[in-house]
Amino acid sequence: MYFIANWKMYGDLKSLNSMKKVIRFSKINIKKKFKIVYCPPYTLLDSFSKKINKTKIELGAQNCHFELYNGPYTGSISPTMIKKIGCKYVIIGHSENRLEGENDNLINKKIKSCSKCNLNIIFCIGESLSEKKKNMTRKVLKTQLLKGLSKIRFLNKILIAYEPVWSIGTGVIPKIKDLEKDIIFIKNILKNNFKIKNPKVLYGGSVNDKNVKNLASISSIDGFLVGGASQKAKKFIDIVKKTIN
């Protein structure tokens, strides 16, 4: 299972408090198989690396550029800067960022580079609400995958994040049996489509320490992208362990 810890824009050194407690509780359940992976803002990549060095607790960032190693591109980083700088996580495609212009062949090219670059990939799904009351969810999430994966190489380094874009910041998940059929959905079609053997997909969107229980009652999710209540840590070791026990 995994537990993707996205903080967004959020975050100061004072933040590394809170680590302490995540380490302490991730030495504890070595045995436990789960991987907790942070995804701090870029500003913080650096502090994390090195706060989280010799621990099972894992670096990952929240976008890069399309670019596999640098050029004239004022404020953005490349995959192979935030490879050095000790991630091996980047996640791609994610709602917030696509509501800022970024398209399926845009994301496409960043998954490209960053399978060069050998980053393990979260790669983001999801439906508005208004595809949602459309009945468009499918076709919505099996355009986002032909076109966001097409002619990628190391598909084996993908994770998939199933995060419907009503349900982020909202409070509002899925029915269950409306999710669970959504997941099913997704790892048909990686592999039927892109002979995944093993698929790993997510759940994000408003996971809390309150449903994650139930939420977790669905066989077919293999782990969970984390927002708001990653960012304390009492909150996201509850998540974790309702999940795992």
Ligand code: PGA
Second form
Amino acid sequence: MYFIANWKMYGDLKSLNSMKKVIRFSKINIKKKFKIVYCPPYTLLDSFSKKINKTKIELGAQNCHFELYNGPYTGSISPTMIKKIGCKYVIIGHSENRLEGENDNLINKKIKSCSKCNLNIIFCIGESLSEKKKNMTRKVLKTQLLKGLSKIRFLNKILIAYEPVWSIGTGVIPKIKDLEKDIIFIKNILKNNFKIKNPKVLYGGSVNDKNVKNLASISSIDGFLVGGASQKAKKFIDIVKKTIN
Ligand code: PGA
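What I would like now is the form predicted in complex with the named molecule, since the data block earlier showed the form predicted on its own; can you produce it?
And the full complex, kicking off with our chain again.
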């Protein structure tokens, strides 16, 4: 099971203190089969990398540029740069970035270059509320997958995060039965269209310590991408505990 903490545009050096609890928790549970990945803002990647050095916790970035190394791209950070600072993961295609103009084509370019760099890619897909109301969920998910993963050679480091846009930050989660079917639908596309033998699909959107037990009852789920509830160490640890115990 994967537990990805997406801090979004929150956190400063002080918030790193809360990592002590998470590090302690991960040490006690070192033998259990789960992965914790923190994705703080770029400004904290270096400090985070030092803090979690030699622990079970891994580091990820929340986005990056499509250019593999360097270039005249003011304000951007390349896959190589985040890798060098200690990231093993990167989130690509988050709906908050899509809302700011990232399209499937750009996302595909980013995935291509991140996979060349051997980063694990947390590729986010999900339908909006109006698409859901029009019964377009499956069509949207399929298009995002086909376009995002088009002509990617190394697919073994891709994790899909299914995040319905209407569920992010709203406290509303999908019905368990619907979610179960949608995860299987996504896995089938990954198996049939991309020949991925053992696809991994995480769920994201308002995951918290109260609803996680229910969500984790879905046997095909491989983990969670957690936004708001990942900013408090205790809550995040509770999410992990309630899933693995
Ligand atoms: P949320 O965010 O848990 O606050 O809904 C999830 C995400 O955006 O990845």
